[in-house]
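Single chain ahead, written as C-alpha cells, the form predicted alone.
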Amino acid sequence: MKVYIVGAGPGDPDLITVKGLKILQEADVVIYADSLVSEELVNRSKPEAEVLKSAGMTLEEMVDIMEARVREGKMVARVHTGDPSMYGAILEQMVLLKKRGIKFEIIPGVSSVFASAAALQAELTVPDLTQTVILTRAEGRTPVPEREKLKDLASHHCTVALYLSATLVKKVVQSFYDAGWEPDTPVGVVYRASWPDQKIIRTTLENLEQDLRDNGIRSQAMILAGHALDPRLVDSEDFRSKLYDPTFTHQFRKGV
C-alpha cells in the first residue's frame, strides 16, 4: 500500500481524471483539502472510507496519519485541488513520506489555469501573437527568487497566468507597467473556475484593480494577462496555425 497524491481538478467534480476518480473510489482513507476540494467529489469515495479534512492539520499530523494507515495495510488518497504540482505544497509531504519509508504516487489533475482559460474561451498560445505562457504568482508574504520578479517575467510580453495574487493586484499592475505593458492590455479574471459560483471578469490592465474591488474578489481567482486574452480574437481570421494550413506539408498531409 502507498499514498496517492491526487489532483482533484479546479472545482467541478467531473473535472477529476478517470484515474484520479478510480483512486478516490478505491481508497480506504481520504485526506482532502476541505477549503478547496468539492464535497460532492469527496462524497464519491466508498461509504466505508475514513474521510479526513486537512485544513486544521499541521504537516506532521497529516503525514503521521498517512504513515499509520499505510502501515495498517490501507490505501491512502491525499486529495489536492487543481494539479498537485502547482502550488500544491506536496514536496514537503513527499520529503517526510520518503524519510519514513512510505511509498507515494502522484496523479495529475486539471489546473485552475486551464479551467480559467476554458471559461474565458481563450487559447493562451496564439500563432504569431504569443507562444509562451508564464505561470507565476505575485510576491507577498511568500517571497519569490530575485530572478523571478514579476516585472522581469512580464518583460517577455507573453501570456502571464497569476495564481494567488488577487490581494496584490496593485503591485501586479505596477509590475506590468514597469515591464512596458500598455494600460489597455487585455486581462481575464476567473473567480472559482468551474465552481457553481464561478465569476468571469474581462477587463484591462488599467481597470483591473477597480474591477476586482467592485466584484469583491480577493481570493480563489486566476488572473490571465496578455493579448491572447483579447475577446475580439474569435472574430479574426488572422491567426492560423501551420498544422491545418492547406499549404503546409507535414507527416500526415502534403500541402498544396
Ligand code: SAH
Given for the second form:
Amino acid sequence: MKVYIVGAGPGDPDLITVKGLKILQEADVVIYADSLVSEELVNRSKPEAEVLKSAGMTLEEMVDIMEARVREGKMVARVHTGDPSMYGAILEQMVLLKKRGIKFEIIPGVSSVFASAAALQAELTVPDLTQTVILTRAEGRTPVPEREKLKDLASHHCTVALYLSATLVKKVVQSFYDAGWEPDTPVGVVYRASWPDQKIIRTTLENLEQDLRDNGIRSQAMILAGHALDPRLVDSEDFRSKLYDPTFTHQFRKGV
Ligand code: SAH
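Go ahead and give the structure of the form predicted in complex with S-adenosyl-L-homocysteine, now that the form predicted alone is out.
Next comes the full complex, this chain leading.
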C-alpha cells in the first residue's frame, strides 16, 4: 500500500482526472485541504472511508496518520488543489514519507492556470506573439529568490501567470512597468476558476488594481498577463500556426 498524492483540479469536481477519481473512490483514507477542494468531490470517496481535513494539522501529524494507515494496509489519498506540483508543499511530505520508508505516487491535476486560461478562452502561446509562459508568484511573506524577481522574468514580455498574488498587485504592476510593459497591456484575472461563483475580469495593467478592488478579489485568483490575453485576438486572423497552415509541410501533411 502507498500514499497517492492526487491533484483534485481547480474546483469543478468533474475536472479531476479519471485516474485521480478512481483512486479517490478506492481510498480507505482521504486527506484534503478543506478550503480549496470541493466537498462534492470528497463525497465521491467510499462511504466507509476515513475523511480528514488537513487545515488544522501540522506536517508531522499528517505524515504520522499516513504512515500509520499505510502500515495497517490501507490506501491513502492525499488530495491537493489544482496540480500538486505547483505551490502544493508536497516536497516536505515526500521527504518525510521517504525517510519513513512509505511509498508514494503522484497523480497530476488540472492546475488553476489552465482552468483560468480556459475561462478566459485564451491561448497562452500565440504564434509570432509569445511561445513561453512563466508560472510564478509575487513576493509576499514567502520570499522569491533574488534571480527570479518579477521585473527580470517580465523582461521576456511573454505570458506571465501569477499564483498567490491577488493581494500584491501594486507590487506586481510596478514590476511589469519596471520591465518596460505598457500600461495598456492586457491582463485577465479569474477568481475561483471553474467554481459556481467564478468571476472573470478582463483588464489592463493600469486598471488591474482598481478592478480587483472593485470586485473585492483578494484571494483564490489567477492573474494572467501579456499580449496573449488580448481579447481582440479572437477577431484577428494574423496569428495562424504553421501546424494548420495550408502551405506548410510537416510529418502528417504535405503543403501546397
Ligand atoms: N496547486 C494549485 C495552486 C495552489 S497555490 C494549482 O495548481 O492551481 C493557491 C493559488 O492558486 C491561489 O492563490 C490562486 O492564485 C491559485 N488558485 C487555486 N485555485 C484557483 C482557482 N480555482 N481559480 C483561480 N486561482 C486559483
